[in-house]
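Next comes just one chain, in structure tokens: the form predicted on its own.
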Amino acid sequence: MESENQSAFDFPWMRRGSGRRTVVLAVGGGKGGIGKTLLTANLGIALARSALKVVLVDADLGGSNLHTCLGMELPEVNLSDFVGRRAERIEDTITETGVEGLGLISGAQDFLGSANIKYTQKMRILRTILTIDTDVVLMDLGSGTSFNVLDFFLLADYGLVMMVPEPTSLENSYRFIKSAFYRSLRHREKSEPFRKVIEEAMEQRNEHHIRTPYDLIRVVSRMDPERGDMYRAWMLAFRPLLVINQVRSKDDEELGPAVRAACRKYFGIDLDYLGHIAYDDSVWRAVRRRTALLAEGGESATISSVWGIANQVLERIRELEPRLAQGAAG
């Protein structure tokens, strides 16, 4: 059972106006194979050759392997000498990379062992996270919408859902976008009645035959006016930001717009969508090869729409920390 202690986890929009502080991404999405730690380890390239200082964190804690994608053996340290207090700090376990600037915290592999960690063990990574003395932390997170994975999604200042033209990989897509919005209103919500309407909605089947956000803000207005007014503000500020990645055709070019008014019409929430990835054979040879495709050099359509995303992704770090554009040029 989760504890109640909200003032423990510090969201983004607790912590605006709050000076000089890092800039938190995280890349999840609803299901695996998706190509999630690919771009975590691609955009964490860019960004450094950006001119900011970066340190990826492998937060898929059922299956880390982003050190992997990297080119790397898996490092001496990792997460869980942080959890099983054998590294004083996180930033103990920071590893270089061999690209400048780009710093890996690889994920646990003994002491959690699985993705259900223990309530105080994901609070207290959650907590120190924001700690970290750099420019950008970009976190890999792990499959589906379980407790752990929506949290780490919802600590970032920007979420990023990736997803393939795949119907299986639309369906989670959608389930993880609404969960994650469901999850989030249940952590700024203290009064007990309105927090159950809320886990009811995270039911797919339930009392108050609720579907999609709409219908929650529909029951909770009915209950208390003010409260709907607040939730649909709510609504407006979460904006997840969208990629589609492993696209082979025209049809496969046009899903990104179409989930992104899909979401509009009938969740009432809005998708920043930063574009498309490109099938190409070049991904799973450079994977195969243990190497980052960014750390080869040379051109490609996909190297070019994954700077694509990545200048996109600089221009909202930027928005939120000015001091970052400094020197910072995609």
Ligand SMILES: Nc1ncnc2c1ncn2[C@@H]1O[C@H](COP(=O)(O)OP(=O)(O)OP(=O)(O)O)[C@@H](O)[C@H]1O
Given for the second form:
Amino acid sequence: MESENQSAFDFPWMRRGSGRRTVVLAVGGGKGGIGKTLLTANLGIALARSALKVVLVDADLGGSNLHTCLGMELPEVNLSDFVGRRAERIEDTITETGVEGLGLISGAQDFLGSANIKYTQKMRILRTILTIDTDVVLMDLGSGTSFNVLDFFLLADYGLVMMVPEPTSLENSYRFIKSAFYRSLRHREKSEPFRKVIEEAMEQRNEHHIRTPYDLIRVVSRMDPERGDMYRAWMLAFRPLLVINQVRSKDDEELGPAVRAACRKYFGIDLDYLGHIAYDDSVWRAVRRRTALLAEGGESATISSVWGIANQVLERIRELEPRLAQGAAG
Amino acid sequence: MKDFREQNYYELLELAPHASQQELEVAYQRARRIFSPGSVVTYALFQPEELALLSRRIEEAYRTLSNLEHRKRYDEELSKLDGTLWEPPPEDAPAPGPSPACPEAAAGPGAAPAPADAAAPHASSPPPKEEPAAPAGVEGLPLFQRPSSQPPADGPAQPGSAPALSEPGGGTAAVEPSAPARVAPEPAAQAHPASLPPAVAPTAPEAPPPAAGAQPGPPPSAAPTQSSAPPAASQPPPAGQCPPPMPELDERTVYDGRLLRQVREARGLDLERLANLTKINIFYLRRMEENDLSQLPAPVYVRGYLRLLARLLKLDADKLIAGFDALAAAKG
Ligand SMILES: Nc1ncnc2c1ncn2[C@@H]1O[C@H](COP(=O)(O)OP(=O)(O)OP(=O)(O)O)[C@@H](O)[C@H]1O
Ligand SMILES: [Mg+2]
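Given the form predicted on its own above, what does the protein look like in the form predicted together with the named molecule?
Zooming out: every chain and molecule, the one shown earlier first.
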């Protein structure tokens, strides 16, 4: 049975015990080519340099290239070995990156070629990612708002949404945020009639004229007021982190707070804005040389802005898992 | 948080209730920039009509709030509809404390300044560059003063830190969202019912306040004279009705939801009021008091809530958090 209706899996934010566990991060953002993979690679390096044990997961099903951003050859083992049961444990698919404390689980090359993985396979990967024995798992997502992408995003304790200052990117990111939120409701909601309403909301045109989470909550509250409260609470707990990349002007720098205000007004979703990264030729030059920006050392405005974002992420990681405050892996 | 059609002027501009004129100016310019029709940030979100309506509301908000006379009247209106917005901070609020007739419960709310940092789940994050996050916000709890003509003594230091007056749930719970906003609706004959706030517009300064919508309250006609009296919501529980005694706190005390409830009751607070004070969703408060953690958000948020509750209820925050951690562990 691959029905999405069986909730075979509780996302970690649904229930989090107090035991030691891995903090999961994901970088998404709807549109392709905006720097998700670049940020993932460099964020991974920054966190590893901050004395955390980090495993990068290339979850861009069908377009994996995280290894390239890290200046690595195509790893010999990857996620498909785990899915195809050639590797018994997911840990067996981790490749050293050359940066101390930073491992990579490379994207699958074959079975995931079409990004069409089976639901049960996806669930197995999701479930297993949570068990990787490390401090932090950082996932690079593909573009788009397919359920696969969204589910990896929702697996994360902290999901980063990336945007670049272009209308198309904003549009896609907004759609991504909204879809992710609806999808999270869909995962939490166990009652069939309400699931129907959520699924309906996910359609552009729908019977109830639901266009925003506010509209959805209004409809749900009318059916069941206490549930409406619950949805409202879920809305407040849904706080993707926001990063703006490829900033070229002073005006662009104001974009982050403005996007945040607009999302709050329109969706009721309060993004947690981490900062921006300047557009910089050194970035693509580094990509061409097949090295990660942070791997080379040196200093530039871009490098320090990546570090700025990494430090913000680090604070949130430590807030979630105070044991990581000393940066002691182990 | 509310749909912008239901937001009052302060919420629209993301201003604290007693924000200074300068803060108002900054917030207004900002809102104009962000929500102007050509803005790249909004184009993919709002329909043109919505943007037009929003812009109009922002202009109205500014027009009203920038005129001291109109603002005062508007504040009075608001406080009638939702007294909790305007009630004095816990320091001098008689309400959460025991009534004087019950001396044994005299601990009182004390000078517990609700810290801004307890407001957001990412409590210990660096100061946000922008408004504090809304979740669990007691955002600016100490800032909520009764409207008066005095300048705000402890207003947000920087304009940017003015918290949104948004309602993360608690208060809104009682309000059917599709009903007219708690901010009084317009007379039905108007073109944009429910979308426009009370007619405190400059053009009709003497217009009688519109009928209160969502909340049963004093009839609006009683308004002008009543305005200086403290809003009903902040009145202490009727004397003679003593809250239950404060539970003993010692090393055997189990810090859990039951204790939260006992202490809350001993302090004469009902759940709704606590939700209003803390801006924690009443649904969450109920679950916490029932020790039901399965419906709560990630612990990082819950910890924020607990810290905030501890502050308000005068409990040891660390013990409370440890208590809930233990609960979570026990329940797997
Ligand atoms: N800050 C920047 N300055 C200059 N160039 C940048 C910057 N960020 C990204 N780029 C360029 O954009 C390209 C695409 O980046 P990247 O591969 O990380 O995007 P992506 O979002 O992962 O794309 P996909 O969705 O296709 O996986 C990079 O190769 C780089 O040349
Ligand atoms: Mg990529």
